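Just the one chain here, the form predicted on its own, laid out as structure tokens.
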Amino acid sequence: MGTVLLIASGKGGVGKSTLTSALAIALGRKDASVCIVDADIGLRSQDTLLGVSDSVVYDLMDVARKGCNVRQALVRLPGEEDVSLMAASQFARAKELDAKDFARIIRELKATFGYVLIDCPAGIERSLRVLASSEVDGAIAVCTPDEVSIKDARRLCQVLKERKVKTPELIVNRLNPLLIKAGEMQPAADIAGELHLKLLGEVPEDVNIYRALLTNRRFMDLDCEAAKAVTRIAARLRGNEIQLPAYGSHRLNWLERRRLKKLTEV
């Protein structure tokens, strides 16, 4: 049986969906079979992020309504043979997804794939409560290093606890090492401590992520720091002891010291 993980955030705009697709690719490249379930009904994005929009015929709601079977709704990623997607419906509403139907789908996927990553809609509305079924083995909370996101992550953890989901592990996204060095941004380890969560990984702000989105590419195909960070997270999920980079704690080189000086003069 595979491992089912909810990937959730208290607020939108923290990069949760982008990280979900990247993490699936990283796991697939480590010989793990992975299925992404896009559960953001009405606002699906994974098919676009993964470049398979034209291949989607059936979606999650079609399977839930028994309009097709699970296998028919899966889209395999070109060039990533171990990664599949079950897309969200663009035209349904979250309230139309029945919790028992969703649990049935996840149970079947769990028997087929090593990892099932559920890309949850942002927030803690009814849709998240439906997704947190007994088939879920754990969760990953994604937040950015700002007060609003941290506060919402705390509330997310409370909802998951109410639904008897195992305490999530944390990914802190969009870290800026220079701002951390300047004392204007909290390090990832401090945020994890504040939330009382295990730090699964930290991902730096990286312009290559946006470049990839603009050019319809996957940033995991680029030689960039964000891709390396996600690869490390995938290795930790697989049980490997990989040291955290602790962005902002390393000694600055000459160019970084100049940048820091200019930053603090603003």
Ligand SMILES: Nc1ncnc2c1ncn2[C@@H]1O[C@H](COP(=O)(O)OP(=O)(O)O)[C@@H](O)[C@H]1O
Second form
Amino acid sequence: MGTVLLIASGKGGVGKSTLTSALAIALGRKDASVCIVDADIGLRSQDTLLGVSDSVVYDLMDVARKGCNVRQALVRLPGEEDVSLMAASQFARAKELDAKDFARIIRELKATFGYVLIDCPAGIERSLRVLASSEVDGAIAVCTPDEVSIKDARRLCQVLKERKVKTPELIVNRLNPLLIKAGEMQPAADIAGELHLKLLGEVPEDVNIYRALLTNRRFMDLDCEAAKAVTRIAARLRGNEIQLPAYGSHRLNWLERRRLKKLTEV
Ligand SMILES: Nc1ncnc2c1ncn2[C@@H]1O[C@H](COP(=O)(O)OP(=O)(O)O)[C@@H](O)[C@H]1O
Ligand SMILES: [Mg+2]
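Give me the form predicted in complex with this ligand now, not the form predicted on its own.
Let's see the whole complex now, leading with the same chain.
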């Protein structure tokens, strides 16, 4: 039986979808079979992020309504044989998804895949509660290093606890090592401590994510810090002890000192 993880956040736009697709690719490259379920109904993004929009015929709602079977709604990623996607529906509403139907789909997927990563919509409302079924093995909370996102992550944890989902592990995304060094941004370890969550990963702000989108590539194919960070997260999920980078704690080299000076002059 595979492991089913919710990738969730209280606040929107913190990088859930970006990290879900990248993590799936990283896990696939470590010989795990992975299925991404895009559960952000009405606002689907995984098909675009992964460059497979044209291959999507059936989606999550089609399976839920028994318009097709699970296998028919899976799209395999070209070049990443171990990664499949079940796309969200573009025109349905989140409230149309029935909790029992979703749990049935997840049960079937976890019998086939090593990992099922559920890309959740932001927030703590009904749609999250529907997704947090008893089939879920755990959750990854994503937040950015700002007060609102951290506060919303705390609320998310409460809701997941109410739904009896195991305490999530945390990924802090969009970290800026220089700002942390300058004392203007909280380090990831402090945020995890504040939230009483285990820190699963730290991902830096990385322009290559934007660059990859712009050129229809996947940033996991680029030699960049964000890709390395996600690869480390995948290794940790696979049970390997990989040290966290603790962005902002290392000694700065000459170039970084100059950049920091410029940054703090603003
Ligand atoms: N580490 C990062 N560095 C730079 N941009 C990022 C990073 N993580 C996410 N983004 C950008 O932030 C925006 C929101 O990300 P997205 O994954 O759609 O968030 P969510 O799914 O939580 O709403 C996207 O434009 C994405 O490219
Ligand atoms: Mg999203």
